[in-house]
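A single chain, nothing else alongside it, follows as structure tokens in the form predicted on its own.
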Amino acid sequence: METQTQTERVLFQVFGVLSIFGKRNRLGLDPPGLRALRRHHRHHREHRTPDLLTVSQASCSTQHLHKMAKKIILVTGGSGLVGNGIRIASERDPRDDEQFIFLSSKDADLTDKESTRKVFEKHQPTHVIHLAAKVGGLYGNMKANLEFFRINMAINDNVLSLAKEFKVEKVVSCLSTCIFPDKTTYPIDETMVHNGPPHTSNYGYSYAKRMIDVMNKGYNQQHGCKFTSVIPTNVFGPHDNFNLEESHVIPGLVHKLHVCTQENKPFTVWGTGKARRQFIYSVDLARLFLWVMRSYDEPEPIILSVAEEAEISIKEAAEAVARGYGFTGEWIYDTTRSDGQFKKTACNDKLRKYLPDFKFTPFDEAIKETCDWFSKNYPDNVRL
């Protein structure tokens, strides 16, 4: 058999890249330019013609091609919580072919559309994974759930209305165990999202959530969207809002013990304790997080979670936040304050069948990192 020549090889590479690209055409080709480009392979398959490349420039051009297909991933919410885990992630796991911007709410007015799609215009993104909300804790959402509502469905049609529009080729958004049902059997699983109505406390935020669900669905059936979505239980870590009213368990928990330890005061929770969740470290949430953008292909979402065993009681988060300052001084339960839903058991199976070995922060290790963060970072560069 006749030893394929070096120009036979760069074309095969080249045709090979194209195929990649399929009916977007981002080389910027015009069809003539690739008919003559087939018509000279066809030519140099039937005529052997000398070859004209060297190794050096077959190795430019494949490069250049590669260069070109760069993913260009826009992190909307960057700035926040899980923002900063996946920043952290990304430059953990570095890939040649990726890009992040992290989209932060002083670079874009989210629920403002054209403000908006200024921001797809600028940065042309091929990715995008959506974690921009308007967020807070139990106490925040129950006084203002219309505001939530209405602010979240803004975001969320905006961000992928403008992905369709720009021809995104996926987009991985972010939602929230608080979308189930509160009458519900347990574990609960991503097929049980909409069986019934969520906890009236926070049900603004949760059924806007619960919409991205079903817009996912609409752009898959009707424009062929990648579009899919994760569901992460009670996330904690570095960056998060620890403002004591409006943030989530955790975070309130490692203000207060703060507070505590500077003041000599009691540590007061609020309500009996005995509420459960299951938490999840930013940092690992962000790692699975570039495993759905990467590897993850459904549109129905998935639960990224600890498993159900990991499930403790808010008295139990309280003592390993203690155990993270070394606090020791007086305990106070406020039960004037609501504990919110009991429990919201999820279900990883689902996760588990893709990444079976997938390693957990162990819960007190990654408190500790986050009482150490907020000390090191308070009050200047914490949000309050």
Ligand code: GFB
Contents of the next structure:
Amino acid sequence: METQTQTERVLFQVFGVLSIFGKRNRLGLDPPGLRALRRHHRHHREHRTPDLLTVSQASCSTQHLHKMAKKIILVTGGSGLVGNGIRIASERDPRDDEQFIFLSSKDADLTDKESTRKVFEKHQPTHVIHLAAKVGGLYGNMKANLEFFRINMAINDNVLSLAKEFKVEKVVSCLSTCIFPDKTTYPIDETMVHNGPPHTSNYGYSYAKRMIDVMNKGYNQQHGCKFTSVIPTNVFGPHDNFNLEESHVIPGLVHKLHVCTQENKPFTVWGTGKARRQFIYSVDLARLFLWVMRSYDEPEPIILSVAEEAEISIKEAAEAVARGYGFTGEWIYDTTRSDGQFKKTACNDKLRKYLPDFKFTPFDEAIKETCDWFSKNYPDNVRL
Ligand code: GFB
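Next, give the form predicted together with the ligand, keeping in mind that what was shown is the form predicted on its own.
Once more the chain from above appears, this time first in line as the rest of the complex follows.
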């Protein structure tokens, strides 16, 4: 007889705690609470500890259930440029109800569905920040568009389909402004994603990334999944890929200037230096990613970028890196190399509507931090 009332008390305690989590489903348990209860049972099964509802209630306290309702945030591509930015930003702005898991390509092959499923089974994420992708600069894309398309299509389909299967509450995927049509009016905004072919230099990557927006729309409309995406402009910062042929422009320039300064050699900029880009610092982008994961509720994408006025030429970007190294040597423009897309000027009005006061790190300061990080970690701890 005794156990019955204790069980009732425990159930009341459980429902009490779960009511903290707001509206309930037909069983009187809301999704996070239901998930907490499922995890609670699994916890006792896995730890071979007696399950309170079957034996005694002593071992289970409200704190225990609070712990069980934490956001488990899986960051795919967690060891890369933006992944490390999110690590830094989440440490600078920690939340009690958030636990981050930074996944690297060493942990799982996300082009393989079963390998990806094991990740979801192991970590049971409630939220996913999906950064993992085959990425590269202009020259890397130009020579491998097919691989960029096929590999990214496989990764994105595996991550989103398993996020739906494992009832992940929210997925924020990372696109890029290079996905927008090459022939377009400027500035570019979020409504233009599918308005025509992207630039020929990176059509593989661009179409695969556009398909994330297509899948988000489908998962949202057909299954009510809160899957959304962000569209950053060119990102730079510590932990980037500094391989000269595969990298993006700023890591390429940083690598070259480090060597030219050390060895007193002329500095070569590829192309004419006239192409124009908007650059966002990885740590700033990461702060915005956390805001999107925590507070942005639209399935439609949002551009994460500095303003149009902050667009600069490749020459000006190279001058900023040269200032970062105090380089005063000879400059060469190798015009046998392509300039790629002349510009992809993006409008950040939608972002400014939500975050009118967001402060971006001054460009020269962010470049200096990146140069200093590279010099400190070159050559052993940088991707070359
Ligand atoms: O970052 P980036 O490689 O790619 O920038 P995109 C290329 C521009 O920088 C071209 C000039 O105008 C190049 O001529 N550039 C000058 C250099 N020196 C260098 C150098 O040492 N290395 C490199 N890489 N460029 C990419 C897309 O386009 O943007 C990707 O292909 C992705 O898919 C990325 O979206 C964000 O900005 O042209």
